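So this first bit is one chain, no partners, the form predicted on its own, shown in structure tokens.
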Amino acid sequence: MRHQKLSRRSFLRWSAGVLGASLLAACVGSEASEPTPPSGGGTQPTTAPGGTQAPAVITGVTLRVVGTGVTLIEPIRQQAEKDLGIKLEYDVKDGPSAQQKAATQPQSWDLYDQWFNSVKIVWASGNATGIDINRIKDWDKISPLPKEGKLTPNAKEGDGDAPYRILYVQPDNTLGSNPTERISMLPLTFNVDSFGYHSEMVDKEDATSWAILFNPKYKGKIGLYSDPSTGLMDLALGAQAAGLATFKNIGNMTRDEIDTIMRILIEKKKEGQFRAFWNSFDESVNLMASGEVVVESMWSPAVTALQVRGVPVVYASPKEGYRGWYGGMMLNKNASGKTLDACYEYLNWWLNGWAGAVVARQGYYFSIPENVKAHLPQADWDYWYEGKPAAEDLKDPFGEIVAKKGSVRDGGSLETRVSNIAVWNSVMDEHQYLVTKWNEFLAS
């Protein structure tokens, strides 16, 4: 079994790059807007997990949750407060800023709501403690994807920081894949990302591979994410697919591999292959909507936003595989007493599926699909999870029609999509070196 050895030296190296790099962009953009809860069958407000009122021991407790607008949204906060009888203070930041606060200001938060590729940073800071799975009521119902690396036996595991590789706290307090009774982060939401393309301007055959990012047919019409880690992974997948470079592990490149891909990127940038680098969700949407780019590294909700506007954008299902991400919550080592009890009640509340149903209509999956199903109308479940044609017009959390009757989700069902993950969002061992080289690329 693989273990991640996390030293203070490693933390300083990672944090210098992740926390100090000015080019680490906002990770949610307008996703921080406040969607309304799902409507329709099975979506009425729930009680506390188990159908009971919140225990008196947590009455009057305020929990401070730092994270991003992907999951720290107002309807979720309001419903959790109603069901649990506690007060929640959401500190909504962009991804790097949330991570920085978790790693450097332990006195300011109780729960950290982010992504698994930030676990190594926060754990190595010494500010988090393991979550006791014996206090997680539905732990056994969580799918095998974050626990074992695969949803089905024949699925790809993917390179990089797959959740299971850094999920379990080992006896020596390192993180690894060997199951124990303590975990680094409770797995909650996840998705797979690729690139979006304008279906009226891009040949469908070209959009079956990440190699399209280097296809000269679309020179000057390529949009990229400016984040040095995520953005580089997309480009590395493209370079490898195009036969320009090879990598042993795209999620954890060596210095020589980073040098190789950067030489290629600088050359292509000078040739005019890339049109723009976006920092926020809104920028990615506007670049495609304006026609400035026709192929772009994107997040699923950005494609959804464009489709709502009537822009014919398709989310690609590249044959090489998707870039996956998984989100969840970490527990502050200083949480104790009633605050600690409230943290566990909130974690268990999340697993009951109501919040998972809210984020499902943004295109995100949840770690216990069966719990989400109880809170989603059948038509939404069939479309978002099963990959079936929409039985009716479906609305996103903002009340906009996001899927017309008869349409099918790009990439198909949950099982099909997450069985083809090429790499997970990661913090590489050479992250600081990567950031330096990425800045040189952007400045070239």
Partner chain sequence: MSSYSLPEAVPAASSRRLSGNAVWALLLSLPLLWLLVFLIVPVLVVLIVSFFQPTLSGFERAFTLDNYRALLSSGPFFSTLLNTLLSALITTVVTFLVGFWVAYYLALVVPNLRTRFALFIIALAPFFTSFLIRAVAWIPMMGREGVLNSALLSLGITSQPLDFLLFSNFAVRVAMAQLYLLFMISPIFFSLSTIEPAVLEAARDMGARWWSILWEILLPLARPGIVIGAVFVFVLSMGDFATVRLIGGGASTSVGLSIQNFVTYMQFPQAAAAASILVLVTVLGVVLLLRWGAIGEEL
Given for the second form:
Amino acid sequence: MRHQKLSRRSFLRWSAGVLGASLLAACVGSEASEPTPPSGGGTQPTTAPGGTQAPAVITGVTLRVVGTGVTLIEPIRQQAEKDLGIKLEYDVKDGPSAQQKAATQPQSWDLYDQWFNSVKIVWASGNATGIDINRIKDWDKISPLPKEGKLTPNAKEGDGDAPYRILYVQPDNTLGSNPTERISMLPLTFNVDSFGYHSEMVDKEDATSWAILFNPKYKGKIGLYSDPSTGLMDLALGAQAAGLATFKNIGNMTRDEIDTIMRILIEKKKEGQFRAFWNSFDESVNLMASGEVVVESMWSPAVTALQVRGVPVVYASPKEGYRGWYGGMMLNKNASGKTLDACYEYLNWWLNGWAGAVVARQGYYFSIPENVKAHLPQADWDYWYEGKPAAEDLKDPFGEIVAKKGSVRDGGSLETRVSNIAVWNSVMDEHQYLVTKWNEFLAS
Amino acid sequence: MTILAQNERPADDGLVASGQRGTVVLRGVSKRFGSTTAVDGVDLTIPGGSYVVLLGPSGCGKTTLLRMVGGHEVADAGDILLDGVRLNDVPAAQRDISTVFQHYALFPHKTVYENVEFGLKMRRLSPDERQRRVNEALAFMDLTNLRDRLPKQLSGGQQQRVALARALVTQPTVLLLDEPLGDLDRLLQLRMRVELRTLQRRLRITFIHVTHNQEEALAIADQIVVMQNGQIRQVGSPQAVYRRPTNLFTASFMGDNNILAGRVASVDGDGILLECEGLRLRARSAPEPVVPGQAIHAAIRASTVRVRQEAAAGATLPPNCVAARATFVEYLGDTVKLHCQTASGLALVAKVPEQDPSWQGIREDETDLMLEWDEDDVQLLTS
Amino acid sequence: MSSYSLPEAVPAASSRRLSGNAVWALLLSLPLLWLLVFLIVPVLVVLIVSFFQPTLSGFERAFTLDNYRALLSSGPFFSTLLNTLLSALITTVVTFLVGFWVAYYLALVVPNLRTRFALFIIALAPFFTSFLIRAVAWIPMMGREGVLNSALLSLGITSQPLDFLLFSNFAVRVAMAQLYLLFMISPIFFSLSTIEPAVLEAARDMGARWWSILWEILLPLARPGIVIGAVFVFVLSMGDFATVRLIGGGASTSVGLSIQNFVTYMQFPQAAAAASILVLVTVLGVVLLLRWGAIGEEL
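Same protein, different condition: the form predicted on its own was shown, now please give the form predicted together with the partner chain.
Starting with the chain above, the whole complex follows.
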């Protein structure tokens, strides 16, 4: 959902599937499940230091992973198959569709690769089971952000479903922050989102605050995400910054608060403040590229995509803070035996940082930065994690240039950005009420 | 009766000398469709108040000619005149001519009443006037009790009467009928052709009727126009066309003619002697002058051939007389057709009335017969 | 002798007819089965689910009227329903006004069959591409910096780009009309094609002008096609959500889109309740359309 190049990618996936299958056959035939070192080519992360030797017991197992295009990408799948000697089937969907499948079709997946803001819903469906942290080798190396809520002591914790609040499976099978040995979702990738703006059409000053979404100067030129949980969060941050409303907990609003913000939003919508609501990554790129909007709530790869196309878009660093999201994987309660073993192997493989290095070059951070650093060329590390100017032209995992030499990542280093999280993508207690109201807002 | 208004028109009374209205004159009328010539330089005068039938096989141009008169097709060349007025550029709707289309072309969604009313409505007559005239037309065509039916609820004959009422309600001086009996079964055809003829007599307007059925043409027409390949082959009364075909096409198309190919042997004051494959014929006259030695066709209608059951006396027979045997006796009810073969192998057909004793007792291929006919009945097909 | 063969022939024929009937019954039961499996059962399931209690990730099998109560007491839902209805009606009327003339041209003006067929294929051409591509193509056409706005600006017709050309009810209705036009053209084309040319000739012969032929002959005879086309377009636009989503960009709405949103966020009972209401209104609309068509036939 976050970065979809469907046609090319599905072709890649298909051809790689054929390749993988024959490779697999070869592996099984020779009983040799020795990890193949990743190619050291310029676009690939550097070689894993002595990749994990897969236990022969899981060789040949097929894992079905349902999730989004953010992390279900071909280079990762191929590498994991090679390293683990298993077969991986990626079922790539947009966020809501993946969530729907996870919640309604438990027989169709083994691992669910999505975001923490869907944990409550999938957990509620009863299709997932806790992940045993004793079987996660690098558990202790995972940064404190998802475990305790903060990366640095001075950082903001952020309202809403911060991962640590719903990470641990409590004895009564609910989710909470009290550490136990079982977790709902293994935290892997994360990022902080804000809005992009067209630097030639928007005053830099205006773009320092979420209030820009309600700024009459940009009336009719605002683009928003049509998803209720994240879309509303952005608007709530904007309304609060503009002094239109206040929220006790912006990540978990009360019915009254929802009613208030909706009243404001409907009024603003009728005044023509908002130009369009997008549903997909491509749409969000097109809206800005075609000049329909100059300020748009969007994801960081979309901003990168626009910059590559020569559209002068800047990803804002609002003073109120970012909207954070954390991704990870959930385990199907039906996984058992070899499949369960393979699931854990795959989760451990992910934590070794090779995959984290791939997604790093799409602008996403990883739970164990040090593991990523081992797999990422220095120039990429400095640009994406440290917020330093690019030492050379940098490419994304698919070989396209995403950062020209000398450019700097909007918002700076990981630490700076992640220390300023205002709210996390969340499923509120009043989620169902919110969905209904959001529908009404879209309909007004 | 409005539909008979022809009588009441003052023009009629005042123009006795110039003949009845509804005279259609065609001068050099031609029509091509792509590379085919449908109508090829037709000259024809149709007298007002007459019943004219255009007769010919399909593709002979008769329907195209009719459509040009009706204004549904534009002539490429020539003039079409109605009572002296050139019609070529007058739209169909403004010609004093109505058409009964092939298959009637009734408006399927309109009732009988609405179908008949349509022409009057288009002429913007007042509702009262419309009602009066439609009711008269319906009564005239005996359709009053069917007025609220839709066409699909009517029989073929009823549909035809509606088509007639619809065409006549606007009081045309010429009525064009394109194969009007084609959709009817045979019994109804027989009845309707009498009715058509009667109708025309009552209305005294010009009827131009297109058909490919000779019998129908003979039964109805004042004048038959025989057409072939876009040209007129013969024009004449039914008797003239039937009895005195002047050309091979007419003779063969009118049916039941024995057609023999031969050569003129001699011409004298009393008649013409022909030699046709060993058979000698004598004819009283020819439509056009002939000279000895000229190749020619002759036609002898089957019904003019007399039959006697006797063997040839051996001596040479006189002209118009030949010995033969019947190969097949075809019993048709009111007539009997004898298919005969002469000694020289010529096939001849004789048709005798059923009551006539001459055919009784003839055994196929056994009984010796003598066939003979009058010289008046030998038609030379010169044109 | 021939009378002997007759009694023999009868049982043979009737047994043949019987097996023929069985085949027919089987053939006829297939569409019925199809209807049952793909129409009646899903509708029933939707109806049943609409009375269930929604939960965070689905529903509980507990009877409730809350889903309907919430929708029917909600102003926005009603305005959505009205807007959907209005869009559907406008789309139906617009596709009729445009589609009739396209069908008229194809069926009655184009003289030869091959040209007619070629033009029909050309008319179909936009439908060879996927819906998404066509919808996305609206942005460079109708957008703020799109072809149409650029043309209007450079011609001096407008001084500012017209925003309503995209992401508006207007845009959605234009797009739906374009999208569903074919469903109007085809049935009208087929009913106009069945009109005997002689019928039109007869009308002209009796003095009917173009307008009268249209009013007295073509429109009444095309009525079945018009009604079928209207039902198609009406039903399709009532259920539309993709056009509304992509072309409306959030500025336009429909019940279909609401249902899609409910489904996306797994509020299945609300989705089912909204769907049931939508189906009911749509069926009512279709009944009215058909009745109008039938009344016309009687008159």
